[in-house]
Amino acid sequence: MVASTSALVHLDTDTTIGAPEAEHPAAALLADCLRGPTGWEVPVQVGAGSIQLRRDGSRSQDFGAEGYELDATPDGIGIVAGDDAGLFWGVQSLRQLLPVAIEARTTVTGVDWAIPTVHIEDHPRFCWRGGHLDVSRHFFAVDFIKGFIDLLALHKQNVFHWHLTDDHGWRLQIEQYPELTHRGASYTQAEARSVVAYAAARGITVVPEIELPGHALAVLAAYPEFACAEGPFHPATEWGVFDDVFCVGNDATLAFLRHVFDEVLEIFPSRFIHVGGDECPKTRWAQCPKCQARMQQQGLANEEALQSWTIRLFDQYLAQRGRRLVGWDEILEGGLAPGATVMSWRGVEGGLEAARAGHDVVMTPQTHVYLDRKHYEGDHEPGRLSVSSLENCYSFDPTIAAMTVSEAQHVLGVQANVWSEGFDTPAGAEVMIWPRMSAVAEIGWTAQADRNFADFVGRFRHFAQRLDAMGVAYYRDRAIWG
């Protein structure tokens, strides 16, 4: 709910921020946002301030998880929420009410830093509102990753899914296995920790993805002893699905993966850890004496059951450490691990099957929210494979009509995926991402009955000025600009 008048509430050099704690991250984020273009050192203090951030746990039921109220009156600006996440999103709404010049990276003079008097009551529809980025096919520097996180936060998205490993490259330093990152660009553990901290200071959880049991060529190039067949192996240089995968009949392979996750869990505090589980050919397993022996030892009927056994093994590993496994919808094949959460990407059917079995689901179908797809048909259009227009993307409802009420309750939310086969520069990535990621953010936040594509188009025309001020590239979609 939003109510406003034409009166303005002004901010100036006397502005102060009152916060629940002196080091409150939402208050620090707001102070930094104001400092950039204005040059003001806005003090953060415990208690009262002309901008008041207040956490009120007694009203959590009123707000709902991540919900907030924002009031701007001539007497000051107040944001109140039942939890810290709500304060983050209230700060982002305040930021969007300020002039576009707030996004400038240098000091701007002559701007009336003011917002309208307004009352906003707001809360998200879903608890998982994600943006995914593949850095295996093409590597993106930490500065770009942090900029992407800034934009997710501006859109009140709360999950950054970091696709760190695949056939083309392993991108995270693992101290016990240094050869993994000797052959290509990668993030040090210190850099990864800095990304996690940066995201947390903006209300975002980083979910790492370490692929298994398929998409393993980059590992096998460095450690061929973890393959079923003899090497040598080489990281992939083209798009595809490749037969050489982890030999899960080999105890040493499983020990390697456990050691990797031991280090990953030290870096990433996320409750969810993504293990991939997709596009794993069974050709090598069918020919591998160790994998066949594993199947016989475990009483597994076929290679699909061997994949399920592998996923269950790491589901147990993560559960013992207080974490939850999430994987692409192929983890349904052969039987789903008890604690697993499914990302339904090949369509919505996997999500429906998982929800009917009582498992949580994140909807991310390639038909609607794969942002590497072309915006429109045409040889000169950026993107690859099929088309997913802005309107098609916006039209998606994660709680599909075939679901019962109880099944729909297993839908955690929605996520847009950005695969990097088709671009290799930051600007190339941004043109694929925006404005479609804005549409996905609205799917995740706004109740289905309140969404309207024509209204979204009008609001994005204005929002694009903010992206311009931030130096973000975006696609000039004909649905918006004609």
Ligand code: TNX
Given for the second form:
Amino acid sequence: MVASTSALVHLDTDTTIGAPEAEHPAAALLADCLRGPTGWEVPVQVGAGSIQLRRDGSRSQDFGAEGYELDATPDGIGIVAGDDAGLFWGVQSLRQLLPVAIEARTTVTGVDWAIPTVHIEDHPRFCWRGGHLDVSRHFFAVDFIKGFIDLLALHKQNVFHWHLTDDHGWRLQIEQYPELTHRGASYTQAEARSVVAYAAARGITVVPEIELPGHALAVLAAYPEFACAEGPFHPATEWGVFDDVFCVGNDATLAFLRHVFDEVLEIFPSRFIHVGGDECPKTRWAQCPKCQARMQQQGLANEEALQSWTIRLFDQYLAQRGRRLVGWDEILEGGLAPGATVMSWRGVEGGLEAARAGHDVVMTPQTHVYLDRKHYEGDHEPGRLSVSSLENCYSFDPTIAAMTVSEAQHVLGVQANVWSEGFDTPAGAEVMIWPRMSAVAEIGWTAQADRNFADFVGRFRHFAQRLDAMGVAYYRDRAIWG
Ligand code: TNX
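Having looked at the form predicted alone, could you now put up the form predicted together with the ligand?
Okay, now the whole complex, with that chain kicking things off.
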């Protein structure tokens, strides 16, 4: 809810930030956001300030998780929330109320740093509001990743799903297996930690994805002993799904994967860890003596059951370490691992089936929220495979009609996926992402009854000025600009 009058509340060199405690992350973020463009070092102090951040646990019920209130009056600006996440989102709303010059990287003079007097009560519809990026098919540098995270935060999205491994390249340094990243671009562990810290300072959790048992060619190129067949293997140079996958009949392969997760868990504090699980052809397993022996030992009826057994193994491995497994909806095949959360991508059916079985679900159907798709039919459209217009994307409701109330409670939220087969530059990625990611952010945040595409279009037209100020490219969609 937003109420506003025409009066302005001005910030100036006397502005201070009052925070619940020293080094409060949302207060630090706000000071940081103001510092560059205004040129002011806005002090953060415990207690009172002209911009007052207050966490009030006793009112958590009123605000809801991640909810906040923002009041701007001639006497000052106040943000109050039940939890720190709410304070982060309140700070992002304040940022959006400031002139777009606040996005400049250098000091801008002659700007009236003011916001309208306003009263906002706000809270999210879902607890998982995600943006994914594939950095395997094409690699994106740490600076771009951080810029993307900042934009997710600006949209109050709280999960960055980092698709780190695939057939085309393994992108995370693993100390025990240097050959994984020996050739080709990748992130050092120090860089990955810096991304995690940067995201945490904006209220975002980084969920890493390590693909298994399929999409493994980049590993097999470096360590062919983890395949069923004889090598050599090469990282894929075409797009698609490949037959050579991890040999899960081989104990050494499973040990390799455990060692990888041991390092991954050290870098990523996220409770959810993504293990892929999608698009794993069973052709090699059907021919492989080790995989067949494993099936016999474990009493597994077919190769689908072997995939399910593998996912269960890592479900347990992660659970023993206090984490939760999340995987693409193929993990339903052959039986779902007990603790698994499902990302429903081939449609919403996988999500429905998982929710019926009492599992948590993140909705990410390719029909609506795959941002690698074309915006419209046509040869010159950026995008590939099929079409998902902005309006189609916006129209998605994660709580699908066929769900009962209790099934719908298993829907954690929504995520847009950005597969990078079709672009290889930051601007190339950005025109796929914006404005469609903004639409997905609104699906995750705003109550269904309050959503309206025409209204979104009007607001995005205005918001685009902020993207311009940030130097972020976006698709000039005719649904917005005619
Ligand atoms: C399917 S979505 C994939 C990806 C591709 C994508 C292209 C999923 C779990 N697997 O490997 O990049 O389609 O849209």
